[in-house]
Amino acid sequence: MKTRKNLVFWCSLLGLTLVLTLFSDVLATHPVNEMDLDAVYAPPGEGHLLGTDHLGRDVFSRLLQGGKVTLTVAGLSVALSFAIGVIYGGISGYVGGWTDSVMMRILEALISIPSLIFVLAFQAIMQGGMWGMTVIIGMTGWFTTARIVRSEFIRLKDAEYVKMAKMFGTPAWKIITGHLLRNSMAPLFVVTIYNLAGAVFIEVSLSFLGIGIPPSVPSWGNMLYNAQNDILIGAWWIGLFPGMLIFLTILSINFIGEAMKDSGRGRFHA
């Protein structure tokens, strides 16, 4: 009973979160990008529900939209992340043998070069941006995922109406996808739910070290890079803000994932 509460807590407050910057467009009271000169640093108030920034540019409204921008990278490099994963995972743990030996022995080879220096060589290549930001990410986050997917597919081919499937002559993609996957989903899921926290925390650090997206599309990275120096001024509400929502994003995720095991603990394997 106590799990299913933070999970509807969690939830719901997650969600509020998602609908406040699905709708940003609606939402904002001021063009993200609009420049109001006479309201520099402006302190929160009617006029600037959060303040502006050194620009004069509507705090909330850039909030808002930075959101968007944020959680719109995170979810679409998971989504890419997620079928890499599977992919290979699944590769690997159906067919067996040397083709398994191998493809782990890459994976295992992936797995002990730190992630941060796949990070700058992909962004080296492609050059930052929003959408090459969803790639980067996606493109090194699939490890644990594959993982998991071979591990279930491992444990699972050995069942018993997958033997029968198999002797019945159900072609190799309807086993994949109606069996393996189908019943490989619950430790699945669970990890996707950390893997977009992580994704998250990933584009909010890049972007706050200036690598991540550009700084002339709002992010809550790039609200946080922007804001390093106006909080020695005092205009505390421009870093505040942004990293409020990215802790309880990151934390209402992490809270939902450790729910999500707990209620599935003991019917399958993590």
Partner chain sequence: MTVKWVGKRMMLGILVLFIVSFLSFFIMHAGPGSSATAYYGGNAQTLTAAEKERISKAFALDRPMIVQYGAWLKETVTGNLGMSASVGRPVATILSERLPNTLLLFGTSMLFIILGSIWLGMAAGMKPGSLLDRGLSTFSIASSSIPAFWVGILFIYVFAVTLGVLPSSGTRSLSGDGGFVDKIKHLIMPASVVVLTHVGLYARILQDSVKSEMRSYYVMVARANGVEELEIRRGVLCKAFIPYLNYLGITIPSFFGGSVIVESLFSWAGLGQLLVKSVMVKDYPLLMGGIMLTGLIVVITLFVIDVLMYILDPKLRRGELSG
The other form holds:
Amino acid sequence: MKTRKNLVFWCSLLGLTLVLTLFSDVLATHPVNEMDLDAVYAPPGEGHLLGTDHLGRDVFSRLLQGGKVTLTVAGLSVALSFAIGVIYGGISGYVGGWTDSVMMRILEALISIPSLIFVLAFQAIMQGGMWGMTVIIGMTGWFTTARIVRSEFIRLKDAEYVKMAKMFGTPAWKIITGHLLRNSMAPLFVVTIYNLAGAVFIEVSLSFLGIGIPPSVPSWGNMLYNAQNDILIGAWWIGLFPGMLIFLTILSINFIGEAMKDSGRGRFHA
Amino acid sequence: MTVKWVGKRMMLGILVLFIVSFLSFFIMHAGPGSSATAYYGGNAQTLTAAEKERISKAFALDRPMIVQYGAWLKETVTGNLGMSASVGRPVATILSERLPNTLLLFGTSMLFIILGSIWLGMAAGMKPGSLLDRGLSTFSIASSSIPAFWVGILFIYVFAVTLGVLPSSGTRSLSGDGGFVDKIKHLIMPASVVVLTHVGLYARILQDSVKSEMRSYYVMVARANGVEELEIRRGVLCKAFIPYLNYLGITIPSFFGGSVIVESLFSWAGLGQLLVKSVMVKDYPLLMGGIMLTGLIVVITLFVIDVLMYILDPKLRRGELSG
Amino acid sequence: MLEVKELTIVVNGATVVNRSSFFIPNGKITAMIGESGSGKSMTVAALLKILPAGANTSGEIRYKSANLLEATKEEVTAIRKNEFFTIFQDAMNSFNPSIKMDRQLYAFSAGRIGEDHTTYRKKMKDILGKLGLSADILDRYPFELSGGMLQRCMIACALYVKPALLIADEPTSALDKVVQKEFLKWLRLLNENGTTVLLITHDLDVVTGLADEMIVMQKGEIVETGTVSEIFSRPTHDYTKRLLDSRF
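After the form predicted on its own, can we look at the form predicted in complex with the partner chain?
What follows is the whole complex; the chain from before opens it.
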């Protein structure tokens, strides 16, 4: 019961963030790149709800727009890694045998490589814009998904109804999408939720290091990148708000994942 | 059996390094401006034709990509990582200067994370329902939701800017003697940030594991027979450490990735910061060397954890006997 | 030896044992019989004070001068350690899989009575030999041994400490027939050496020819007590009659 209440709370919080950022065009009080050189470093208050940055740009509007960028990058990259993971893990688990062991050895090796290092390497050659960044994060984030899909497929492959379907000559793709994939959705969903948190983390971190999304595009990571210097002169609001939003977003994703895991655990035991 | 097992784990390590090398080589060579001149290390003008000839021969620059890869791999294995394109010094030299710093930060934070998480996880897991037990779960999720650099900025603001007790960045002060105390002073903030953002996560794994072991059948049997509580707990820990170590192994790569960010934030002159810099200036030989070295450190760390697992988990050890 | 008066156990609002009274005579083998869910195991848990959280008890469990239900943690631990020995049903899970048998058997036997390891090694090897187990099981891990072997290890510890009261909760139900017979033989040996035995079982065959006294439990209540020969020849309660009939 407590789990359920928690789930509702964190889902609403995440939902609120999503709505705010998705409708940023409507909700923003200023154009994101409008510079007001008369109001540089204006503290939060009248005219600028959350103050302005070093170029006099409105922090509130940039925050919403930045969230849209960050969450779009994270969301799309997770969708991409979901697809790759399902295909890789699916082949490995469904075909089995020799193919499976080779694919798993490779996966095991890939998992041992810090994904941030991968991302850095790709970033060096792709001069990543927003889309490049999405592809890079997606291409390096599918390992766990693949592992889960594989183990679920192996577990389900021996189930009675799958054997029946095979006996009746149901085509492989139908067995895979209709039976195997559909029944692996619960654990897959949990891992995807955590992947989303991971993707937000990577975007924010890379942009913060100055090697992520181009600085001209507002994203939460880029805002923090700029805020590094602003904090030293006391303009705390430029860094505080994106930081808090990142924290709350990842926190709600983690708590949602946690709640899903708990409810899944209860069900698997029954 | 032990030999066989060690051999198997080492093969995996070699496979990891092979994949890392393969990827980094081809990625770098697919990138713009990563032609042969990168190997001259920015010294294209000053190098003599003979020297260019020697480099081009060593790295098989006029041959197909796959041959070039082979040549590069051979050079890499023998320690010749080429010249840095941006600094014009041998990559191996630069890496060897950076390595001690990274190992210092990595080792210190790992040490404190392990000690802290074992202590917290045990204390919380042994007392279910206590404040520590409930608090640790929340702390763990919260601390792993805060980006490390955000905590870092906060630390810089509080300890360096406001209080002025610790240096805000670097590995040594310009005015300082560069000695041990000075280095430790610089180490405190980055290491604390890494420890604070990770310790909860690891503690929680141990906590959950201890909690579930304490509820297990064998503990009930031992208690019912008046076996000393200390003896029971000792046994529980032995068992609970297995999933903990396993988790440690799984997360070491991402842990290492995370320290790249912390190094950059604090300008800690380690490998991570070097990697970021070389991405910015597109210094491919340096980046490739850095990636390879990082891969090597991760592989070695994973191997150490594997060996610990092997020692601690009799099922793993004895399983090999029959297999 | 041990007297239970009006014992009631309520777990999360459900009464699992209702006002049970019985007596375990000194030096005898008493069998407590009943189906699973009849409250036998809960009664044992109450004797050992290992009831699950959320369980409430009333009544009295008299052992020597103490009421176990009201005894302090230290007193109970001392009794579990110095007076009782308990063997549980699931031998496969009764040991920590990460620790060698040597250390665990030491903790279950010599460790309880404060004997040193060298004496223990010598004595334990002897006892294991008598039970038909080779001494090198001491250097093994629990998952390398069979359920029957592990249950024999438990008996070995009981033989080592010679407890005043041995409680065996369905000790043979996970074992095959041959090992079962042997196990019961060791129980008898222990009893002959002066240990009072409380054997909990659902299997009448186990009781026959072994137990002296019998307690029949049904749905949390004690429906019949007496000597085995009395009950077998003149059962008074319907449930006991049905139980005896179903035996053949």
